[in-house]
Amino acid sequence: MNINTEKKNEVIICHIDGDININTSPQLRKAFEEFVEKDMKKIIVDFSSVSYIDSSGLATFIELLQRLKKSGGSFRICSMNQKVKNIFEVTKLHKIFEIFDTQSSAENNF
C-alpha cells in the first residue's frame, strides 16, 4: 500500500494505493497520527485505488475519526468502488462516516 498526501488550502488530501489489511493498517495508522499530531483538523482520504478493506482498516479509521472529533477536526472519504462501500453499509459505518463520490464533492463540503 502506498500513501500520497497532498494539501489544498487547509485540507489534507490522503490518497490511498493498496489494500487497506492488517498488515498495511499500521502504515496507515502512523501517516494519521502525524496529521493529528500536527493539528491538521480537515482530511479527505480517497479510496479510488482501494480494492478491500478489513476490519483492521476499519478499526484504524474508526480511531482516526474519534481523534479528530476530540480536537475538533473532521474526516471525509471518497470515491470508493462498490465493493468496498458494500462493506461499510454491511458494518453500518457509512452512518458515522462522511462519504462523498468524488474528491471534489468531499472538499466542497467542509
Contents of the next structure:
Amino acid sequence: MNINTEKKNEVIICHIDGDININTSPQLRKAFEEFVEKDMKKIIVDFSSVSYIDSSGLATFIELLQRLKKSGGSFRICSMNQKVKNIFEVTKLHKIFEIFDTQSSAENNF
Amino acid sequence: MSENVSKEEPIISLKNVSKYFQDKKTIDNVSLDIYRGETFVIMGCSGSGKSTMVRLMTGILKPDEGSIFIKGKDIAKISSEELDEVRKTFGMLFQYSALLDSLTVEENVALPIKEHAKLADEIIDIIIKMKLSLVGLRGYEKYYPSQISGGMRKRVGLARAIALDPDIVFYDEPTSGLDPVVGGAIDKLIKELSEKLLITSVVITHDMQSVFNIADRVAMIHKGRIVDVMPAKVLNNSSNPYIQQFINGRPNGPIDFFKEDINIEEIFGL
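Okay, that's the form predicted on its own, but what's the structure of the form predicted in complex with the partner chain?
Everything in the complex follows now, all chains and molecules, and the chain you saw is the first one.
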C-alpha cells in the first residue's frame, strides 16, 4: 500500500493505493496520527485505488473520526468502488462517514 | 445466495480423500467441491466421519490418501508456515463455543487478533466493538462467559470466528445444546453473516431444522462416505433411502447402528 498526500489550500488529500488490511493498516494509522498531530482539520481520503478494506482498516478510519471529532476537524472519503462501498454498508459505517462519489464533490464546500 | 452459487473455481476441493484411524477407514475416498459464498452443510449421524472431514479441511489432520485444495493450494503438501497463512483466512465456531472462562467476552474475541496481527490496542478495541455489534452483543464486552446464556456464548464464539474477516467459516454443531428458538436465532445469524460478509460457510450438524434453515447445499455422510450431495431445497423430495431415514429420524433403514444379527459367541471368543 502506498500513501501520497497533497495539500490544496487547508485541505489534505490523501491518495491510498493498494489494499487496506491487517498488514497495511498500521501504516495508514501512522499517517493519520501525523495529520492529527499537525492539527490538520480537513482531510479527504481518496479510495479510487483501493480494492479492499478489512476490519482493521475500518477501525483505523473510526479512530481517525473519533480523534478529529475531539479536535474539531472532519474528513471525507471519495471515489470508492462498489465492492468497498458494500463493506462500509454491511458494517453500517457509511452512516457515520461522509462519503462522496468523486474527489471534486468531496472538495466542494469543505 | 442459493441461486447464485458460483460454479467456477471451488474454494474447497477434496479429491479422493481417505483417512484411517488405526486400521479403520474413517473417511473413505471422498471427493467434494464447495464453492465461494455458499453455505454447505455436511450432515450425518454421530460417528459418521463429519467431524473428521472438518478436521481434514482445516488442516488439523492430514489425509492418508488424496488431496485437499483450499483456494487452489493442496494443504496436505504445503509447509506449516504456508498452512498458517491459509488458516488465517479461516474462522471456526466450535461445538461448545470453546470460550476461555477466565477471559471476558472482549478478551475472548481479541484472542485471534492478538495472535495473528500486530495492531494497536485502540484498534483492536474498535474491531471488537464492530464484531460484537454484528452478532448483536454490543455492551457485553466486560462480561465473563459464565455470566451470559448459552446462545450468547455461541454469538461470542461467532464474533471470535469472524474477528479476522475470514473467507471461510467452519461451524461444528452450531445449534447443539440450544433450545429451538435460540438455535433458530443462531441459524439466522449464520445465514445473515454469510450473505453480508460473503463468507463461505461449512457447517456440520445433525440438527435437521438447522439444515433447512441455513443450507444452500447438503452432503450426507455415512461410514466415511458421501452418500449424496444435493441442493437443500430438494432434500425433502430425495428418493435416497439414507437421506429419507436421516431427515425423518427413522431407526430402521440402510443406516444401521444396532446390528440385530450380532454373533454373541464371537464377541466373547466362544
